[in-house]
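Shown here is one chain on its own, the form predicted on its own, set out as structure tokens.
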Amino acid sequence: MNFLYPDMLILILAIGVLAVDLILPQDEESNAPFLMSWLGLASIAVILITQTPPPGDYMVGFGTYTINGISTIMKLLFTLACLFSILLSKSYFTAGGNLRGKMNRHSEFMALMIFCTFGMYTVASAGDMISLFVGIELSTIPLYILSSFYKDDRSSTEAAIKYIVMGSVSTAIGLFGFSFIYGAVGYVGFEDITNFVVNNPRDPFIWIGFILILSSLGFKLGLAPFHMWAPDVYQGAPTPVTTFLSVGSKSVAVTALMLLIYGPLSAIHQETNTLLIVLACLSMVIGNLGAMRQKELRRFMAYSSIAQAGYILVGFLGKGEFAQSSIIFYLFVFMFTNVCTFFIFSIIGQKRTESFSSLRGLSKEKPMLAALLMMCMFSLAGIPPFAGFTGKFILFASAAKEGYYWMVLVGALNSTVSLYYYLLIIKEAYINKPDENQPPLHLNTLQKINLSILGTGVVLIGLIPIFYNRVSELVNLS
């Protein structure tokens, strides 16, 4: 039963944060929701780090909910993503904390973030198609609301409308896919589906269902050609929401895809690689080409994330525990690097527009901030010795192990191309002449602490083997 403590605590925390307004006097400046949220999430993260999951699968509810090594490590990732996003949001609830204005309703914002994380937990522990679908929706619906948290901001409202319309279509397509698989098998349990696919690998309903589910997950993962929502939503949503969306939504889609491909659909994994290759190539090329033309920082990161999703799909060409370990490890690398980048953008956004021109002169004004931004860009580009290089190397190695050397070459070439537009960010910070009319930047103690932790992660995760070894150990337990 102790294996379920993190899952129960995250739900209790979400309800508790939501109830704070009923207990405390109505005070928009109260720090109680913020303190309760980050302390609770930090405690849950510590539990997940110190917890040793059972070997194999610990089944709950007739196999509908499963605890194993993979679910434990993914829950840690989701918890850290939510924790850092909430820490980033602190300045957005204070006057002058962001150029777009102050956000209100602490409790609702924090609670929605944590409820979203609980949905991600459900995906990681899904034991059948129903729990998987419910988890995906629980992790998505709160993001529709969070995207429009700037009620009077037209771009925020527009982003939320686009997101919910396209998200609803994606949900319908995914549910249609699940219904095809259920129609073929007659059961929703992963074990029953596995047995059916082993005996009927060419069943047309299974293939139609997989294609529809892949399309739905492609939307949440931000794969091309399902990526059209990403730039507008990344730009319009509040930066803390964009941060959580870029890491959490992408990671939960990868988790769902990993559950299917290495679980009930493992018997047709080799045949599904053709679809994955097409989507990976499209995502890498479209993401890289789109990023080159951007001048707004968050739209730039949207296209960067599309390309990163393509790299992640390359890892799916591998088989077994090594491929799963490489994918999960890269998600951690991506989380630390992306969150650190958005932290820097949020500091820029306190007094300036979040655009390339606002970075000019950063190396002279805030040299440590500029150095950290450069580290993040090099990590995303896969330049050693930063974590992004190690993550991509292991990710591509899983594909090379199965003989997909040409896909490794495609990935390496796209990484080389991506270095060009990541260098554009560095050029703005280090080379271009600063604008003397720009308001000065200020960092508070909380921002400095978080940037120190994230920056350390960007470097050390790739250099110290203990991180990857721990991921491999937990995957092998599953």
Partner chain sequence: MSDVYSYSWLILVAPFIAFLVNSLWLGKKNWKAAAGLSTFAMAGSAVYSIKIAFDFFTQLPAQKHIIAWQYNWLEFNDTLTAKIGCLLDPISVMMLVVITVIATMVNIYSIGYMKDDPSAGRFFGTLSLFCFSMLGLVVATNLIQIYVFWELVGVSSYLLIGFWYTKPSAVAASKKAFIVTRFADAFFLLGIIITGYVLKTFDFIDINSLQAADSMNHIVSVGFLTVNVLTVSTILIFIGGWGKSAMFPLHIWLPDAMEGPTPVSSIIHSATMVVAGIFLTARLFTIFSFSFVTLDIIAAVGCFTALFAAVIACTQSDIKRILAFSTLSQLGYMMFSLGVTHDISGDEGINILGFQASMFHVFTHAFFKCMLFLMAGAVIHAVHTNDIWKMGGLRKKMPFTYWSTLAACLAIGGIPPLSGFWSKDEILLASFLSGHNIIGSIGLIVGGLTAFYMFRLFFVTFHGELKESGQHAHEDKWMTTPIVLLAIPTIGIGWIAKSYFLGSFTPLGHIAQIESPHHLTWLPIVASIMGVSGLIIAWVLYGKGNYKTATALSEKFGKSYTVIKNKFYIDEIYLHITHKIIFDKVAAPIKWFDSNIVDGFMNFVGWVLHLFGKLVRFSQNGQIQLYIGTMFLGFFLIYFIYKVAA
The other form holds:
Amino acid sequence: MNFLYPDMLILILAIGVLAVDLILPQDEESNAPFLMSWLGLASIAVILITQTPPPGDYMVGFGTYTINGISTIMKLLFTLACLFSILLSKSYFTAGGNLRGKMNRHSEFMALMIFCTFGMYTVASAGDMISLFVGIELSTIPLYILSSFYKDDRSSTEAAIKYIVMGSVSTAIGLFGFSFIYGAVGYVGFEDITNFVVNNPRDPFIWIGFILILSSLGFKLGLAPFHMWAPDVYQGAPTPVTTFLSVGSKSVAVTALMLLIYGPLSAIHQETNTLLIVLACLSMVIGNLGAMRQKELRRFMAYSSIAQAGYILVGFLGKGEFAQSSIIFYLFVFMFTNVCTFFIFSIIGQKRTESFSSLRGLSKEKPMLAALLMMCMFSLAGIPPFAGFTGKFILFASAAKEGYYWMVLVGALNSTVSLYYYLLIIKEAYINKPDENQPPLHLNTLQKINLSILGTGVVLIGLIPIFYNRVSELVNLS
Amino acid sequence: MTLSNCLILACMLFFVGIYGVMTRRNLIGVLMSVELMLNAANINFIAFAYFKAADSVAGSIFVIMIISVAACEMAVGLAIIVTMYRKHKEMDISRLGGLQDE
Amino acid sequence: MSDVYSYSWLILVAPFIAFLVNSLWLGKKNWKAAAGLSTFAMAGSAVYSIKIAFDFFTQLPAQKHIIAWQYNWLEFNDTLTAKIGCLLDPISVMMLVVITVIATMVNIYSIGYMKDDPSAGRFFGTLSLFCFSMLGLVVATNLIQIYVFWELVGVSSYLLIGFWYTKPSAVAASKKAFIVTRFADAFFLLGIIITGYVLKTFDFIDINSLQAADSMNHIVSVGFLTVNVLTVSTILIFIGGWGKSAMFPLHIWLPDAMEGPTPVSSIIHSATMVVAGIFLTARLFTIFSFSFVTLDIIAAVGCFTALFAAVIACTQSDIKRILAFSTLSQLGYMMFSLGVTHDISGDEGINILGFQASMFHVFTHAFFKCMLFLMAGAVIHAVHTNDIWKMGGLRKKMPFTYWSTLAACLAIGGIPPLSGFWSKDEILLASFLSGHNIIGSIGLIVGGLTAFYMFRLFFVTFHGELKESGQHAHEDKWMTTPIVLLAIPTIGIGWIAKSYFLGSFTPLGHIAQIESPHHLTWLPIVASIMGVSGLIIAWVLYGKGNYKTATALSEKFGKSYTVIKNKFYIDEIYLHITHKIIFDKVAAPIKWFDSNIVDGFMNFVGWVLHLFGKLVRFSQNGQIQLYIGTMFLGFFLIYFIYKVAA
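Mind pulling up the form predicted in complex with its partner chain next to the form predicted on its own we just looked at?
Expanding to the full complex; the earlier chain stays at the top.
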């Protein structure tokens, strides 16, 4: 039972954060929801770090909810993503914390974030298609609301509309896919589907269902050609939401895809790879091409994340525990690097627009911030010794193990192209002269602490083997 | 009535939904078309549960889940659309081009 | 194992600490202290390296290699582990000495060079990082470690070349260097991964063996291609070295990299960065030697680059660019020397003389090339221009620099008994002994060209009339000291070190060697003649810049005027031949080819990428219904692929 504590605690936490709003006097400046949510999330993270689930699957409710090594490590990832996004959002609820204005109702905001995290937990623990579907929806619907949190800002509302319209279309596509798989198998549990697929690897319903689900998950993961929502939504949504979207939502889709490909569909892994290769190549190429001449930072990060999704998909070509641990490890690397980058952007965004030109002269103004930004960019481009290199290397290695050498070359060449635009950011920060008219930047203690934690992560995760070994240990348990 | 009839109906409904999503200018209309697509999936589930599936209860539960989740989704969608209309006086999907690459 | 080896991590740690302290804290407070720290850290490493080298070469271990220490870093699975360690064998010990000594000299020099720069502290920090990464590269025990440090060298060179980031050309150059080398590294990475999976190991000691070659030497078909795994993976790995060592056509970044501060150019060109490619090839020499195709490619690429760069160097007027192309040319020597080790006639084993000669040339070249760049920096510092035609007559103003440069020019020109002669002679010997006569002859010609363009530079810069810009030239003591110090190895190290290189330098692992006579009596003579004739042509064309003497002579000996006139006439012929025919008909087109076709192709690739980028951005027009349409198209695309594949 105690393996379920994190899941229960996060639900209680979400309700608690909402309730605090009712109990406390209507005082917008109260710190209570913020303190409660980050302390709560941090303690849940600690529980997840210390917890080692028993080998095999620990089932709850007739197999609809499963706890194993993979779900534990993924939950840790979701919790950390939510935690850092909430820490990042703090300044957005204080006056003058952001150029786009001050957000209100922060207990609602944080409760929605935590509910969303609970949805992600459900995906990680899903044992059948129903809980998978409910989890995906529970992790997406709060994000629709969160992206429209700047009610007075037209672009925020526009982003939310784009997101919800396309999101519900993708949900419908995915559901249509689930229905075909249900039709073919007659059951919704993953174990039944596994048995069916082993015996009928070429069943057309399974394939149509899988392709529909892949399209739907491709949308969430931001894979080309299902990526087109990403740049617009990333740009329009408030930065804390964009952070959570880029890390959390992507990881959920990866988790779901992993559940399917390494679970029920593992018998047809060889065949599904053909489709994944196409999507991976398209995503890498389109993401890299789109990122080249961007001027807006969050939009830029959207394209960069599309390309990153392509790299992650390369890892899916591998088989077994090695591939899974490589993907999960890369998600951690990606989380630390992306959140750190968005943190820096949010500091820029306090007084300036979040665009390339606002980065000018950052190295003169805040040398440590500029150095951190450079580290993040190098990590995203996959340059040793930063975490991005180790992550990418293991991903490529897992694909190469199955003989997909061409994909390794495509991935490596694409990361060379990506270096070009990541260097553009560094160029703005280091080379261009600071703009005299730009208002100065300030960092408070909270931001400094967070940035140092994230920066340490970006460097150390790739260098110190403990992290990868722990991931691989937990993956091997399940 | 056979399984294939139901599946054809679901497919048609799905494509009608796609057509609606891609052609309607009004945001409410777009959401309604999405609802059609979701219902196509529902019909599929019910049809499979009725004609074929060994575990027919699961299909029915799935449908109930879909209906409730879709309700949530539509509620949120409508709320956002209402915000758009009240704050920015906009209901036309083709005029939501504020966010784009230059 | 003796303690001297097990503490060898100190060599790496010292510059790394200097980097951390300088870039995080000390650099901004007090650049002099930062410079002192970096210099002392490097000097300490240098002393320790020399101690290791002394111990290593006096008591050569039986296996000829020692793993001083090694830790497991990442365990991918049971068989595949990435390690971090320190492998000491003749070439890595030699590189340790070269890197630390050169870096110490460059650090001392930089104290003088950077004294007016506001961000000198950052410079010394980054320079220490650069040395640290190169040191980590040479002691690497396995492919993963070498790749990590390889990229780290790339990162730190990016930071150093773009050091003057207010200069747009410097920024463009640093970016070009980074991206071009990383392009090559994509292939290198693939090569590493293939090797790792086929051999189940990344360790150099295991890779460099007959068993490894046997297990790789089989044919597989990849898609529509049928390839030999050994050949493909060695070529892929070599491409990494191809880019880093700036072989044609990936050489485009090196001349531009001159935009960095001169000490940086000096260290890049002599001991770090570009030598990394040669080092990689030498490190994996045993496995490479099992694939003659790879060796042939190495030889061809190296030989072509040597000739190509030497010809271009004759046409340049920027002092640093001349030196940059000369580096390219010398790197070509080192590269083809590694390639010509197999007998051209057939499968008669490997003659490791080429390997030894290549390493020998790396060693001697490091000293004189470093010194030449330091000289160039000193001259530029004194006259504030890069153009050699605006210099002249600096001999009187900078006597120490003058004499040291003379030694370096003689050395690079291959004039006996200076150091360059010995190593170059061995390279040529290796080519002729293994029957690569064409490559050997090209090597001889390039030797002549080298002497010509180096002495052209020398005479134009130091002889002739003192120009306007040189009136206030003087020598800075911090900058002159390393130049003079480097003159010592430049002159003497060749014949001292020769026996060590030919005696104890063997590649890692066992190779079926053939013994061959170590002599071709005519070769040193011909090589010297080539060098001397290059020198003389340069003297005739450029050495008599002292027109005062010429006019005085013509007035004094009025009757002999015609004779002088006649001699002038001979000069005209020379000029006609060299300028009109060689320069205009041969060198100029090659230069044009280099700057338009090779660079142009790279620009074209960039343009195409931008065009497609425009297309992607154009489709992102903000219309939801277009986006949804694309989603459905995507779905049908996947479905179609499924149908085709099934």
